[in-house]
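In the block that follows, a single chain appears as structure tokens, in the form predicted alone.
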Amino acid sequence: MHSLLDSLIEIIRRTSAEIPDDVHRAILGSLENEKKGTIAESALKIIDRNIDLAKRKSQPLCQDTGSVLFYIDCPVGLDQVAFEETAREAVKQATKKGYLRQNSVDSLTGKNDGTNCGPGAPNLHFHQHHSADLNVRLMLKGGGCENVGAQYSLPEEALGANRDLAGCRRVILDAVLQAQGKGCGPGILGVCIGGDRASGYAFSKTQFLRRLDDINPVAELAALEQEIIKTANDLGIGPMGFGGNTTLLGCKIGAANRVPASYFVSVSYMCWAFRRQGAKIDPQSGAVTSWLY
């Protein structure tokens, strides 16, 4: 019988070394719109390679095992100090199992005490709903693609953007232009049009939570993000940055209320190795009873 911490720990091996479907059938697909002999055709073998290592071997996709960021959304009367608890445990130990490296240091003296916890790490987003069902998601959030990820107040006069969907289409892609050869591409975007400066980040963050081949809710949006992806495909950066027809995998863009003097464009950056798995758990055992991805 699994206990919560058993499951929180399988979640944390399965995140860190096994790439999604939906991403992995994205890389799949660009490889095959590369050009055969070049470095952007080399480049996706590389990482198609690297998959399939780290599945085989249940070891992290990245050496950067990156920021660990958990969604919960829990029924109503969910002891989530308890939760939290379990879940600090489940990072110590699959840190010390290796699917995560000792990654995670004290911003102040830079020490690093091997746990991957600490202030703030792992950092947890609870949810109350009033469902029954306890489902559990962790996504790792690389220091590299992290790195490049902007924030653009609009209007922003230099770029030409005004308040509307055509300023936010530019300053989107004014920080794919920014982010070139940087990041680990080629990368999914995500974005929040609106809220304010840390709900907005925070905001763009949960459109990683979604699957790369669902469709936009808000037809306005779901036009931008495929328009988003062409365009940044168009512009040649590639893979790493070495040229070629793939810089984007993906684009989700979600909006937020924001006050009427403030409007924010919150961009997001995911590299290739898009770790992001979920579990539905039974409340009661703590067993996985089924998988999100």
The other form holds:
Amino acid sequence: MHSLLDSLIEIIRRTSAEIPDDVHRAILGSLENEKKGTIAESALKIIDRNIDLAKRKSQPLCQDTGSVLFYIDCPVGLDQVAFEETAREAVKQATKKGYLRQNSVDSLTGKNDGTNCGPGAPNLHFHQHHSADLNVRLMLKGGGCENVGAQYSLPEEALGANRDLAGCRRVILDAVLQAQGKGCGPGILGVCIGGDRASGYAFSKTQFLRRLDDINPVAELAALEQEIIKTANDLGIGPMGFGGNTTLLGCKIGAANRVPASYFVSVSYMCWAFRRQGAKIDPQSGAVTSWLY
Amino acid sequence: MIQLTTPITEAAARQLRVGDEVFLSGIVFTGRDAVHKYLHDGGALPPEVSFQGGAIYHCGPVVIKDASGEWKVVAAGPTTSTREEPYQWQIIRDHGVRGVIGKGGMGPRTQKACQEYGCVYLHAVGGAAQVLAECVKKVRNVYFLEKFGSPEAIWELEVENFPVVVTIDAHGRSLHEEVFNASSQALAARVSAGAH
Ligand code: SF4
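Having seen the form predicted alone, I'd like the form predicted together with the partner chain now, please.
What follows is the whole complex; the chain from before opens it.
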């Protein structure tokens, strides 16, 4: 298992220090799009310089290295218990190396033992598939942006949002308005229409595993994603909430079944420091065979 | 770009306007939840520390000791400021703070204190931990390290050309309030249009 440990530490290092290409391209595009000489443009320039510095120095993009969320697609028969133990060890070692801040606190005592491991931390989601591939994706989800996430139960009378796509649009845009710049925008939304209160949020986060430049296979959702980005950017909230043309860099929406009595829309917000990487790993040797983003 | 150096005079603070881009140089003191609560509850600053004409930075930096035993800041982005909203106005009033650095903006009590006592809120770019750490030239000292732990301690930092934007000024203006109001109106126009 030695090599799997090394591979997981490297995935953590890359995730923490290197922004994925698709996100970087979106940030550069938005920089083009801001009016020259505005504070919005300055903020994006600083963000771009920060991306470059973090990569060169192999240092965390942001000091809040976030919740550590693993998403694992594994062949049938993979020993998940052993994998989880190795992942916890990788998190401990990555923390020692400074790729992760000592960022996990006991919720009752407030104590931070400095390992980033404890109940629910790190968080691993396994998904078996009928393929020999082992794909490990990692997301580091910061607290500032997590705090501006929101869940709506439709109908939402105050907003005039009914149980239809127009209602979904209404509440998603409300989440953008309420967030302003507080989630370190420009942000990316991950949205789940449906599900229950727990699965809705969980599903909304998996939307962040999609590349920003992909196209939703469901035509209505693809259209809604584009419409949300356009309208959000027309609101003029801008980078950091300074005002400007870029409020969202992306919006990814999925739908899950619901019970007839419930209609939840769960919105997760990701900051510009969108840390998500992944690798295909040889299940036998544990070595990385290719990178996924 | 406006150059601002600590100690900041009341006149210098009052000259700044919402939207001004500022390079701050001099000394800043970090302080977040624990420090604000402590001062609010009547705690005293260490005798070596004075916030008069100074800047408080809402930040929990990542600081390491290098090979020669010197402190070195490796990541130093701002943390969310609104958590200090219950305390900030009083600390501005009682300690002569002229600049509050953070992210996400602050509420009406801080806005009022800025106007009354001559202080500004300086917004740093959230998440820009590496760029901002490069502006920290030296760690001069640290206070309350044992008491509050590293992220919550008061770090005395020497900064050079630390980039910030004035988003709350001493004239009663808040960019956060203005952007919120404008974007609320823009959204109202777009959702009623979308409903038909
Ligand atoms: S919201 Fe993101 S960029 Fe902002 S401080 Fe948190 S992790 Fe960093």
